[in-house]
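Presented below, as structure tokens, is a lone chain in the form predicted on its own.
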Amino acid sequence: MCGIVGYIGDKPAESVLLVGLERLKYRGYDSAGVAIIDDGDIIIRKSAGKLRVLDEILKENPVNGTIGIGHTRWATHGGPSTVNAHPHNDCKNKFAIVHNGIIENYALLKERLIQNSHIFKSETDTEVIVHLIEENYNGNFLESVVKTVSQLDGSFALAIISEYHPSSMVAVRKGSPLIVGKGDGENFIASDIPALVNLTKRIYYLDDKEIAVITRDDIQFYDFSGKEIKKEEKNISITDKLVDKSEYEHYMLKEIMEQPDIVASIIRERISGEEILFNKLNFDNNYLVKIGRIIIQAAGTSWHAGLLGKFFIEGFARIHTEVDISSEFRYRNPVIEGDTLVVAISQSGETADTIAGLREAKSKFIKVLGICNNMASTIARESDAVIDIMAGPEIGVASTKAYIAQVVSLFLFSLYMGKIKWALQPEDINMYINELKKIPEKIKEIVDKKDEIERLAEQYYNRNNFIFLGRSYNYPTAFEGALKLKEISYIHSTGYQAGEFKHGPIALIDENVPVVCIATQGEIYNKMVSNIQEVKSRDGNIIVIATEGDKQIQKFSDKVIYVPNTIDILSPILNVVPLQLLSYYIALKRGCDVDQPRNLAKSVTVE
């Protein structure tokens, strides 16, 4: 979801925001602006559309100064458009604003902000925020900062500056994800971690109902009440490098490209012998054994990975296991009993949805075992115990290489489950582990042969409808080879299980409609078959996902992408990745953006 960066210090602020709204375009927008303190006036930047339009305007346009901030936006209340776009001001142009998340009591705040004659430009929500920060304003930026928040319902990140205090600028978090970076004689504002890289390897992390006062020389912190408070400095270890491109057109690709190392690397990082390592689990064995039902609740990709999830916790350990959707979860007041789990699953750390799934677990006292991909975020903080999937950072808004991960860590998990429940023979964990560890090689086998895909992606990009099937292990696989079709290349595509294809979405197949089935040998390998041969008879297109070797599939398809072999159970690591490759090259036939797809954002951090 949008992305603020904020800069107070010696450089000029024009240039230090640019840099940083580049590093977090990868969050999706569909507009950027900036406001800088020029000469103690506010002068505001901003424009509907890429980056490049607002970096045209700043060219002809120059505005100088040393504190400023910055913001891309992922439109929420009113559309795409210049006016919309943030930074926002108030009626005398002496506060700028921007925003991230959503302030759901905003149109009674309007209603009440237009009767004392303020005067609003845009459609937004955001703008309603400035506005009451200069109706509290009494001389005092912390204390009307303060005031106005105490009015907000909703989520919300903020980074503001003002003409009354050019010398510093204000960050308050409130849901949604804020940084605040402390260099030498400057500081700086971030919703994310890559936009600080480059600039400082020391940040704070605000934490729920907080707020920095910045100064180039100084942050302090204080609470919703404005009582100063004291936060622990943290240092950055990622690296420039894992933040770029590399040789890569693309992050996705380059994300496709790192899987066999990033699985090689969580299994070195877990596996010691015969032993499964979690060393942020916080659960002691007492507790684990005593688990008689598990709930995972996730969003999107990771929701698939919680699928797979689901098959690893009751095959392995026996668990009763349950899959919800994070934003239906939350409502339904679940059933919950005390030898329950909930496990909250997000890349980001920082879901929403998810978040509110967590946090509607611990009111009714059950814990929270957050898988995520930051431990820095919300869900690791709040969570009673953590796994960290190790991916690095992911900056393709289509998920790749976390959701292998998420799989993964998944996957051990249930074993080391399995093992405290007695639920598997220690030769069974070791056989299940050796074949893990064959995994990185076979990945590899399969993306060096993208330009395989590629070619194959020649055929299939101009159709305008998808369908995917799998079964058991695989039928999730298909649901995420669906959605990585149609968040990157917009093209209508569903997932299903396959025996269930026949009860009615049977009837959308013809000629024109590409099928694409995952048929790895396994123990429902001969019912796929069958369900493929269904398709076949009512002259459907097939793209078949198969075994190295296996040649009678031949028969009843029209294109083979073959994988390496390996056991049934992990076959959904391998059967992703030429789904993955095959989204990927489609869209790029098609002239998409594939890193930034239209609509979406890398973590949706609003409900």
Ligand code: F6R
Contents of the next structure:
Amino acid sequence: MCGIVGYIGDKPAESVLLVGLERLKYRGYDSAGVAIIDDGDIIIRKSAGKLRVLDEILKENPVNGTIGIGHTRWATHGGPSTVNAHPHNDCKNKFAIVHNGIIENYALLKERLIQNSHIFKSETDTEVIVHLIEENYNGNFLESVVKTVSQLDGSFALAIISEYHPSSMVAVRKGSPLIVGKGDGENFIASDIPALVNLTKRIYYLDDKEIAVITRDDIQFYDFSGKEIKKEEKNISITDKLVDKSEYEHYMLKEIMEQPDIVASIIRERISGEEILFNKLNFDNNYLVKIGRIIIQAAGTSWHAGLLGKFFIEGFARIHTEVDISSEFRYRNPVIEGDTLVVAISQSGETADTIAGLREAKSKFIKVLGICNNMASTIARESDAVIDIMAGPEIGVASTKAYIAQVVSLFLFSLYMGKIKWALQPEDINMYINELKKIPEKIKEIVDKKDEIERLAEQYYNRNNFIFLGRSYNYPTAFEGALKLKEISYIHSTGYQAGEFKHGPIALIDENVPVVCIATQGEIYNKMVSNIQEVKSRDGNIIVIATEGDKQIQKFSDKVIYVPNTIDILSPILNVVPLQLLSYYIALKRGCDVDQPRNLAKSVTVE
Ligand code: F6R
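Can I get the form predicted together with ligand F6R as well, since the one above is the form predicted on its own?
All chains and molecules follow, beginning with the one already shown.
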């Protein structure tokens, strides 16, 4: 949700900033801009539209200079227009700022600043910050920033440059993520690590309420009172292979295709012989054995993984588990007792709603387990213990490989809890592990059939509505299939629990609505077949995800996508894969921007 970069060194800032923004565009892409100090003057170039528009503007009208800041935006306050694009400047163009987050008290501040004769150009909350800095400036850059942040409510990551101080830039973090990269005679600011790939491996994670003052050769850190603090340098090992599209047209397809390897590597990391390893988990077994209730809270696709987590935890460890949407959990004053564990699932680890849920739990002295793909994220750092899902950077806005990695991680954690709670026999655990070990090869079989799914997409891409049905372990798969389709193809689609469908939604059925039914072999297979027949007898157009070898299902369906057989409880991991591919190809055929769907951003850092 908005990407920030900053550069100071001896290279042309323009090109370094563009490279960084290109890597961060998954965080927002409705407008972009840079501010560079060129011969003592701040020059701003910005535009509504994708980064390539800014790229064109800079090609026609380049800016020289070796210090600058850049931004790629996901609009919150003020629509996605050129005037609302960042950077923003003060009345005299002495300061320029880029911002990720939300200033909650901006309306009051703006009113007061206007009374003090400040002239605003945009409708953004961000612009108040730069006018406040202008007002608070007393010759000392840091002091004016320290005073300004004390006047702001909300969350913000900021990068600021000033004509008064052409050899330094300031980075600020409260709530929204920000890192500082250390180079040789050059330094960087970025919202996230991918922006710094190939630029530096040495980074500092800014913590909440910290400020960095950065010159070419030096980085000093301060707290919000302006007191200097020391921070530890970290080394990152991310390679461009992980953040490049390789031979694929889109990140989404690349990430779908990576899934067999990701599951295989989680298994390698977490299973040794008959043991499930969570040895880096910061909870000891004496604590885990006493857990009496679990509340999972998450958003979007991560919430769907949480819905499966409930099946796994209750099934394996017999611990009562609830699953909440973070934005609801956070405001409903949940009843939580001492033996409850709250689990926060988040790919990015920066989702504002999920962070708020985590803090709600901690305010009630409840322990939180984070399940994250970014171990440097806010959720990973604020949780009492963290499970790294090890999916590698996910760049496509629609989550695919992270979902599968979350589900596999939850599956293994639940088995681990089942063992600790003596709720599972060792032979059962071994059976589940052995079945899980076969999953990577089976996902591979499905992704290898992508051409078949592309042909199916060809027949359905022009429909206006889709319905997804699943039961038991696969109703979350139906929800996830519907979310994938709607977010990247803009086709209206909804997932239902198939048994619930007859209680109203079945009225939606006619021959124009494709109904994707997940009917792989398992305990409720016959019930699912009955539900399919209910739809068929009302002229529904049925696409079924079925287990290889199931011939009878063809009688009730218009199309069948076959997936390999597995045990019921692992079937969601396989069944979601054709749905990801179907969404991908439908969106592609509709001419949609698959990796950057409209109105969305990869990491939703506002509530
Ligand atoms: C959908 C998608 C979103 C995210 C949601 C939570 O494809 O990616 O629904 O799952 O915004 O994000 P994280 O997992 O980063 O907390």
